[in-house]
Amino acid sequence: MQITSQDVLIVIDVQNDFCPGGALAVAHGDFVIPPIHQVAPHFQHIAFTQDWHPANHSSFASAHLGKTPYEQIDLPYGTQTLWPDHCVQGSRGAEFHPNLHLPQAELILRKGFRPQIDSYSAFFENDRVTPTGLAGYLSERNLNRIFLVGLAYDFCVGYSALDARRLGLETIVIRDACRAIDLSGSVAAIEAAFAQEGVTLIESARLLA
């Protein structure tokens, strides 16, 4: 697969917290950072997403009495899986893994930032409406074919390739440099939804041939 200069790569959320040892880890969630490096050079364009939560946030189950995390709640924007307190704005957890060494990446996109709504997707709040800015970023550089990678294949990955589609945006997953948390049947649901609305799945050899 030939890479280029309108292709960017995607780094969702590489962070402590979703590392082992972290406050919600996914299991092997570090072994995505040596398929990242291979195919990172590869890339003219790398951009970061980094989970930055406020403490107390909506999305915890702390911060809802009786409630534990991995429970469903119904807010404002809709249903909202509740999680361990995590990547909380300036904590170690909220630090991208110091194994991940990409000094060349562009962009660091925040997200979650907002105390009353989640934002799992690289472009849209959980209400699915509230932009993130990056589709305008990637519009004014022209850069039209996503290639995403990171933590958790099943959510903050998955969303945000199908909300690059729903952009119109030529969307390609690295699958062996994602891992998945697979919670209820997350990973078929979302691989589904993959196949209808088109995102395309490679291996990361595809781009190293």
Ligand code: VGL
Given for the second form:
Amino acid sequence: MQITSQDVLIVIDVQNDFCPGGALAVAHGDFVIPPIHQVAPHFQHIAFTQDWHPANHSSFASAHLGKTPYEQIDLPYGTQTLWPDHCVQGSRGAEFHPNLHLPQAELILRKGFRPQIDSYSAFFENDRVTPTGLAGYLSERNLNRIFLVGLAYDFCVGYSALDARRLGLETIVIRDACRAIDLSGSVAAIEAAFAQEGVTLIESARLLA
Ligand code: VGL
Ligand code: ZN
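Please supply the corresponding structure for the form predicted together with this ligand (the preceding block corresponds to the form predicted on its own).
Every component of the complex follows; first up is the chain already shown.
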């Protein structure tokens, strides 16, 4: 697969709290780093997202009396899964994993900083209408095909991929450079949506050939 100057690699939330030992650890979350390092040299453009919550964020179970992590609640914008406190602004857990080394990345996009709304997707918050600004950034820079890697496959990577399709971007998820949380069928659900919306799944080897 040929990478061009209109392609961008978007590295989703490879942060300490999503890796082993972190507050919302994804199984083998750090295993995404070697394939990301393998594909990165093929791209002329790289962007990061960084989950970046204020303390007491509304997606934290601890912010809701009597609620525990992984329960769901209804918020004004829809159903929200509650998480352990994670990726709090300025904390160690919110930092990128120390082994991730991509100094050439051109953008770090922070998301989830509004106290009352969670933001899985790199493009829209969980109300599906509040933009993060990424669509405008990509459009101004004439970047129209995105390759997604990182954490978590079935939440922030998946929602970003579906929103990218909604925006008309060609969207490719590099499956072996992602790891999933897999909460009550979330992997099957996101893959059904990928098939429906035209998100392409590939293995990193496709880019290295
Ligand atoms: C994520 C749950 C909560 C993710 C972020 O990066 O997939 N998941 N916040
Ligand atoms: Zn979060």
